Structures are given as C-alpha cells and as structure tokens.
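Only one chain is included here, represented as structure tokens and corresponding to the form predicted on its own.
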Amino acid sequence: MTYILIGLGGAIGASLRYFVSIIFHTDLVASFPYATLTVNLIGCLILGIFSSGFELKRRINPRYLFAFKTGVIGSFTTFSTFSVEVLTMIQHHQYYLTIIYILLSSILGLFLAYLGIKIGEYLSQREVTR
C-alpha cells in the first residue's frame, strides 16, 4: 500500500512540477532556470514544515506523511535538473548567472527549510495552547 501511495504522490508532484515549468516557459537551453529554482525553494519550505514535529501534532497517518514527503515533494523538487542546468549554464559561459543560481538555490533553500521548521514548530505549539 505504501508503494502505491508514494507512486500516486509522485504523479501529483511531477504534474505540479510540470505545471510550474509551463508557467515559467523555461524550455530554452540557455535561459535562467526559474522553474527549477521555484519548485526547489517551495519544496524546502514545505518539507521543513512537515519535518518539524507539526505533522505529529496533526496525527497524520505515517504512510500518508511518507507518501507526501517522498512522493509529492520528492518528485516536485529536483536536484538532478538543478545539476544539469548548472552544467548547461557553464557550457554556455554564463558564469555570473551560474553562481547566482547556485547561491540562490543553496542559501535560500536552507533558509526556507529553516523557516519551514520554525513555522511548523509555531503551528504545533499553537495547537497545544488552544
């Protein structure tokens, strides 16, 4: 059953990721990868929230939580595309944009994961005090 839930979550996450790529129209090889940056940063925030203890207070079935985190968020975000895009940008001599992309992805990703954890902790404490 867990495999089916992860597969369904993966289909949802991949579809959402494709939707974001359509919004940004980033199919050009030498363009800045806004779609990948966006999905990875959103994924950092959401995964932070659902890895903070908040999910335990909501009494979410562990199978569903695992399917959400691994299936939906795992297929929504993508490190492999990030890596290929960095190498493609280097091949096109876009060194300045490459450095910006790496720094934005890394620093903002860590910040948003941290922010997500803090939001999740706040929400779980708020739930307890009610």
Second form
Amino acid sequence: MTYILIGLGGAIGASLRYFVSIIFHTDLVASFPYATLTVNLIGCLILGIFSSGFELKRRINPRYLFAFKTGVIGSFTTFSTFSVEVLTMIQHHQYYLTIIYILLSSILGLFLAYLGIKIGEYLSQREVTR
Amino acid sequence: MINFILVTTGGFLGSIARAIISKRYNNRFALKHFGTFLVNIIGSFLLGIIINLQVQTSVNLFFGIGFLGSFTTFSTFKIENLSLLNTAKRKQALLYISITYILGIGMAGLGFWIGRILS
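Please move on to the form predicted together with the partner chain, as the form predicted on its own is already shown.
Below is the entire complex, every chain and molecule, led by the chain shown above.
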C-alpha cells in the first residue's frame, strides 16, 4: 500500500527533524528556533529539486518518489512547530526576532524552493545533453 | 532510544493522516490546496494546546513532535505557493500564503489559550 510507504517516509522525516533539534540543543524555552528554520529551509530546497521535472526523467518508481516527497520531506518540515514558536517568541516579547524568523522562513523558504526547481531543471538539461 | 521510537511512530501516523487529508481535499475546490491548508491550521491549533497542557515528555515526543510535526508541512506549502505564482494565479497565491500564516499562527494562539484553560 502506498500509504505504508508514505508512513515509513514520515517516520524517517520526523526522526531526522528530531535529530536536527537535538543537534541544536532545542529547549522549549524561546531561544531562536534554528532547528525548525534549518529543517524547513533544507526541506524547501530538496522538495524544489524533486518538483522540477528532473525527478520524472530518472526512472524512479512513482510510489517511492511520492513517499519521499510527501513522506520524508513533508514530515521533515513542519508548520505547527513554526506557528507555536512564533507565538512563544511573541509571548516573550521578542518581537524583533519574531519578525526575523517569519521573514527568514517565508521569504528564504520560497527562494530556496525556487532555487531547488532551478537546480533540478539544470540537472535535467545536463541529462539531455549527455 | 524510546524517544526515537515515539517520534518515529508519531511521524509514521502523522504523515499518513496528512496524505489522506491532502488527497481528499487538494485539487477539489476553488482553493486548490485546501488539504494542505487544513492540516497546517489544525496541526498548529493542536500543538498550541499540547504545549500549554504541560504534558509528559513522551506525549510531547509522540504527538507534538512526531505526529503533529509530520501532520503539518512547510515545504509542500512553499512549493504550492510557487506553483500558484508560476501559473500566474498571483491573487490566489497571496491569499493562500497570508491566510495560512495568519490563521496558522492565530489558531496556535487559540490553542495556547485553550491549553492554559484546560491545565
């Protein structure tokens, strides 16, 4: 079943995200959420690459591809943690950091997704001209 | 080790839940990515509650980090933004982006408040 594959991907994505949070020594107290920002930005870049069309040129089993994109990357990144972190920073009156966090996540995230797509397109070109 | 198992199991379930809801609600309505929007909003709300309920670490690992962390997604949201912008649906892109952030953070706030009342 495809859903089991997605679930396994999700297990992997969540573990990786948790691992990153350990590396950054994340507490629940409002310090700057480097861990969430990191996973979200990396996830946007990778998902961009695999949404560019490059992934269709390789002979990857579609079900595994979907499990990777939706399962691994979809779970590697997170919106709920982001929202709660924003709120926690607001509660601690860290308004300046809050704005920085939102801007970095949203604008840089969008840019990295776009960059990922461009990288994927470039990789596709290289395949064609080989 | 047990922490890892809790997060992994939560992630397994959360991603499947998101996949089911996305399949059901994406590409169906005028708001094309309604499914992703739903999971992000609901997930933010629930995590807001959990954080303020001061639950045991194991519950937070399984449900907060594992399940809800995987139930919601940031990357898919951004890629969907891009696809809307690329297909010249700028108004819908702007609407989708702003409503997700505003309601996402807002619902997390509502969750905070409810969580505080419940605890």
